[in-house]
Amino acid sequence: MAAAVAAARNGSRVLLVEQYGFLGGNATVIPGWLGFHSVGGERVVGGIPLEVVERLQGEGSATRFERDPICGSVVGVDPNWWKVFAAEWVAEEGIAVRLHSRVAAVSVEEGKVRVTLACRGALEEAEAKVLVDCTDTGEAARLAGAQLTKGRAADGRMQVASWAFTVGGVEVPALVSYLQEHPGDARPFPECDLGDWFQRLPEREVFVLGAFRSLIRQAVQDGLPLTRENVPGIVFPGREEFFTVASRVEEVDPGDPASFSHGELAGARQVRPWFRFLREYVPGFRNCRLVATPHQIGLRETNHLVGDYLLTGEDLLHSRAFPDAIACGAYHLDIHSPDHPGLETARPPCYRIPYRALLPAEVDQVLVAGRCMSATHEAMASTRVIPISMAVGQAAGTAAALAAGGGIPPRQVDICRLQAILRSQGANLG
């Protein structure tokens, strides 16, 4: 969405191809967006992602930003209104759309990209000057000839996937009382200074949890087949709802039909024991009900582009300066490990993302934005969240417009000009 809007606003004719029957991607499932701010309170993401939130806030479809001592901040976004807004947004920006469509073939010849789209058995040919791949697997870039790797470098294993769900009817005062009385059971990082987080819970419009470790241990002893040592999720007091990614499914590969199908169904089957756990063990959930399930299992990691630059966890932790910076982030390295039922994490300062990480090493006319850009397992654990992915998307769409307008490959885009345009359109480059 951010790439398409940015390209259109910078003078390009844009065709947005979407595999589902609606626009908005993972944000139509995830009601809490993390990553706009650093732990210190500095806003590190602006531009189109911030514009979206502010417009949704203006119509009552998003909460205010709430500070968080681990995630930096969280803002609640109503997924249903985001889906409606997305449909209105592409019309407003004059973007052509193909729904229920996937890229079946790509060829790059003489500065042009020829794409075959497949929609329910019907094939459609499209020609473009630049292709921006924002898929969750890098599949369009791969069809164009880009190289990809899978998972972490040592063994190819990926972060676990989750079949997210939301429950309603949560008695939030009872939940808050429990968290305040059992602070060690509230967040997964006991060494973190939570400050006045507990005291301010009653007044928050939205807050993040990684909770109930002692209750999980008791439930497992009682025979419940729970797959994590804590319950990650987001509480919405005004709606009396709790969104959670508690389910844990290993090695889901969307490039393998059997693996993808197994992962989807295994994730769905984990909902019932987690729902039972919430009802029977957690204060405030005794009358909860299931109110939302996803259109797809949540994949935290699949493929990584082999790009002109490989962004690493060390780059993030040391806030490495890049002359071609096109976006910033500060979200913690949030690794849902394939090795154990817990998390691995590190907290970077504000970091920069280089344009070269969007460029396939051996392919012209193609940019890769979002989760599959050229970043390691560790770096992607931070850059994968919605606001940062959208910021990278805005940069990719802007660069695509400059390349198309100038009749040059994206690799030849003038970086200073790209950065100046991004800054003028609200992006933060550090």
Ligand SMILES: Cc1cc2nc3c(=O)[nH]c(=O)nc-3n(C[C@H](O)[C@H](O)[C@H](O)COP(=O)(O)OP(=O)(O)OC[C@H]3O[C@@H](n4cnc5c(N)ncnc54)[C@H](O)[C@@H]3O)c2cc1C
Given for the second form:
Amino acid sequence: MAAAVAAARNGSRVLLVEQYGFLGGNATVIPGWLGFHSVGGERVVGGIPLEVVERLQGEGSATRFERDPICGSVVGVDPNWWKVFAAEWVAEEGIAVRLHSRVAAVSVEEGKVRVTLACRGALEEAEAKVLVDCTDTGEAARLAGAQLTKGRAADGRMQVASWAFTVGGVEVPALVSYLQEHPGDARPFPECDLGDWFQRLPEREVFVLGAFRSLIRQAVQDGLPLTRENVPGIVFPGREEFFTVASRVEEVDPGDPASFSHGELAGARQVRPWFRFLREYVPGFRNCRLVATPHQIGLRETNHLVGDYLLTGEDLLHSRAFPDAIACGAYHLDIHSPDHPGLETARPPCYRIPYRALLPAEVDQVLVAGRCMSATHEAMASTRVIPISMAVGQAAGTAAALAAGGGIPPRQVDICRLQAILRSQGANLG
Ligand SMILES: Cc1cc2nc3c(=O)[nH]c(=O)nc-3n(C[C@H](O)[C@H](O)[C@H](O)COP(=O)(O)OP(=O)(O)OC[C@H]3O[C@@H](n4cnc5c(N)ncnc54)[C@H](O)[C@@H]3O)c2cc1C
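Swap state to the form predicted in complex with the ligand from the form predicted alone:
After this comes the whole thing, all chains and molecules, with the earlier chain placed first.
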């Protein structure tokens, strides 16, 4: 969405292609957008993602930003209204759309990209000067000839996937009392200083948990087949809802139809034990009911582009300076480990993302943004969140417009000009 809007606003004719029947990607499942701010409270993401949130806040479809001692900040965005907003937004920006259309083949010849779209039985051809791949798996770039790697550098293992769900009817005051009385049972990393987080819980419009470790231990002893050692989730007191990614499925590979199908069903089958756990063990959930399930299992990690630059966890942790910075982040390196049922973290200062991480090493006329850009397992554990993905998307769309307008490959875009435009359109480049 951010790439398409940025390209259109900077003078391009845009065709946005989406395999499902609605726009908005995984953010239509995730009701809490994390990482607009650093833990210190500095806003590190601006531009299009901030504009979206402010517009949704203006119509009452998003909460205020709440500071968080681990995630920096969280803002609750109603996924249903985000989906409606996305449909309105493409009309407002004059963006052509193909829904129910998968990118099935791509070729790059003589400065042109030819794409075959498959819509059920129908095939459609499209031609463009630049292709921006925001497929989350890098599928379109791969079809164009780009190299991709999967998962961790050492062994190819990926962060676990989750079939997210939301329950309603939560008695939030009872939950808050439990958390205040059992502070060790609220968040996952004991070494993190939570400051006044507990005291301020009753007044928050939204808050993040990684909770119930002791209750899970009890439930597992009682025979419930639970797959994590704490429950990651987000609480929405105003709606009395709790969104959770409690389910945990290892090695879901969307490039392998059997693995992808198994992952979807295994994730859905984990909902019932977790629902039972919430109802029977967690204060405030006795009368909760299932109110939302996803259109697809959430894939935290799949493929990584082999780009002109590979962004690493060290780059983030040392806030490496890049002359071609096009976006910033400060979200922690949030790893849902494939090795154990817990979470891992490392906390970076505000860091920058270089334009070269969007450029496939061996292919022209293609840019890659979102969670499949050129970043390691560790780096993308931070850059993958919605605000940062959108910020990178804005940069990719803007660069695509400059390349298309100038009749040059994206690799030859004038970085200073790109940065100046991004800054003038609200982006934070550090
Ligand atoms: C379980 C889980 C929980 C998360 N929790 C949070 C959270 O609490 N807060 C937060 O900020 N972030 C969270 N994230 C991260 C965030 O949701 C994603 O990383 C982010 O949305 C990535 O954006 P994207 O645009 O790269 O990919 P997506 O949002 O996945 O968008 C990719 C789009 O491309 C489409 N597509 C894919 N292949 C094709 C094709 N061949 N042809 C046509 N269309 C195609 C897809 O249908 C999709 O609409 C979570 C992620 C997961 C998986």
